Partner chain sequence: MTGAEPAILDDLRQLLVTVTGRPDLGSVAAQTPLFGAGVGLDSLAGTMLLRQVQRRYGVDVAAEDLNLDALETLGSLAAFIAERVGEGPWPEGQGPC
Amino acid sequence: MIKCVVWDIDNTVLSGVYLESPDRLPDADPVIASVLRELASRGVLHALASRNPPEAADYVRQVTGTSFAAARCGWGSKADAVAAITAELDLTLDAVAFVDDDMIERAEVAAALPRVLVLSPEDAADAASWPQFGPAVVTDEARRRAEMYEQRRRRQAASSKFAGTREEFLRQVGTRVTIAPAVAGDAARLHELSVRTHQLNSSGVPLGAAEFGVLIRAPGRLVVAVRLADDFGDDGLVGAAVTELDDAGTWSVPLVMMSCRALGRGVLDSLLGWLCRSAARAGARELQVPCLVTERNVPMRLALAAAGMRAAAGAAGADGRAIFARSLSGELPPVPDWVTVETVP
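Using the sequence just given, produce the structure of the chain by itself, in the form predicted alone.
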């Protein structure tokens, strides 16, 4: 799925060249403006990469009515701009598309960033009908995605000025995490997370909403949903875990997943700490998380290690998964007091 489209400005989003129209700035291209609105309604982010002064981005926001999650305006390489935007938004390159009317610019980006989907404006006009731009479901979180990235930008700006520790900052901005049993109404969002989340996903296997519905109702299993908010805004449902306790005293967690928006905000650490403590209260002697070993989910594996879970060296099986396990005796990972647990067995 394409999560973000990076747009050129001149003769792409605008029907003309910004710097060559001093008397009357060009209008938004009506076809592209329609594509911007449609993709945004599906939760696709938009960004700008243009050889223009920064005020061009402000003008484009005004004439299109579109919220752009990032903008790189200047006279450097478009490939560098796209790479910088991808890093700023914590996306992978294969989740990004780039649109430019200039064939040379498109060729440069395609050569430097082969995982990026490179399109002409004519291609982009049809993109709304392509499967990689059409999620199976559109959740409330998806419709608010651009708004949440704006909140993220303000949060990061505040963090950069804060002199204390990360934990002190999270407390100061009123971080609130809720862990509760998932309900049927969460299934569509859980499906969306399983499709979109790669860096913080232990399974790596997308599950449909119907499959999550079965898991939520299944006896002997517990599906928990994790929600996140702070004084900057409400991120909604950002993560989940599926757990099961076997007769041998092992609590297995076949799926842990978390939105990248929650990265660095203490949410995954809190969930893993809660899993350890809940498993111990249930009488389990060991917690196990089977985790797919890929280049993309290194952040997930680092989080598992930080929670005291270890996989034997070279332990990945034929399916590419390693079992991260830890004993539940002794001191367990902490759960901050800004985490609320709602009636979880």
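Okay, that was the form predicted alone. Show me the form predicted in complex with the partner chain next.
Chain only, nothing else included.
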């Protein structure tokens, strides 16, 4: 059972960043505020871990009307903060959940403290209905979603113990990536991904399900859906790319996006490798990915750099985008043999 939830502040409990808006401080996120009240009414403790000055914690207390049993504000690691709060409240790590909108912070805490239940804010809103948060009634659906998190925790624990390379781990746990043309039935999930992915999203522009429906049918476009599974569980549709097939010898990819579930599991690298190889096979000479350059999507830029893509220096245009490109001659980034490609035209 979870006895304490440790919350990040910026873009998690608050719908904005505390230090970025000194004139008008951000409000509490209404969904999270109601989760705080609901869990508090069941006797679950709340705590804060944030890279903010201590005043931020006082502000969050006021604006949510919630009391927090502990707060760690500072520049140290969130994993250290969660461990310190757990010790201070005399709890065990299995009884603690951690919620943060930043997937890298979540990954750091999950890697350092694999017994902690690590959640995104979207999932925290749902988690109040999971068995480990002690709701009055547990539905089968809530039990199923809680089990998905349990799978992730088991995978993380196995990964933390594994001594070899990441590649060897992914192979050992039976990682399976499937790349296939998207179909109409994928549009709703693609829309959800385009809204929820920030750190692994090249365009930063959410698209509606209907817009994806149009793209899927459009001639001269290729929308591919990426699915991920391994021996721990099936994560379903975790990513996609929208490609414009240009006759002039360039494949341009206006959207690449990937769920945080795929983070650190070789999926984005595989997709970029596949895009390079498919474009080369189709006779293209260059692959281009226009990418919004922000502080948030650094993980996307890292994946592009790892796939050998570069932008002209100072190339971020007025829209904040830079075009990352690579030649398709010579050695191309690899596609691991656990990637299955279904027929793509």
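Fair warning: this is a prediction, and the values are worked out from it, not measured in the lab. Between two forms, the rigid core is defined as the largest C-alpha subset superposing within 1.5 Å. Residue numbers count along the first chain shown, from 1.
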Check: At which of 94, 138, 38, 204 does the chain hinge as its rigid parts turn between the two forms?
Finding: 138
Check: Quick one: degrees of rotation for the smaller rigid part between the two forms, relative to the bigger part?
Finding: 135
Check: After superposing on the rigid core, how many Å does the CA of residue 46 move between the two forms?
Finding: 11.8
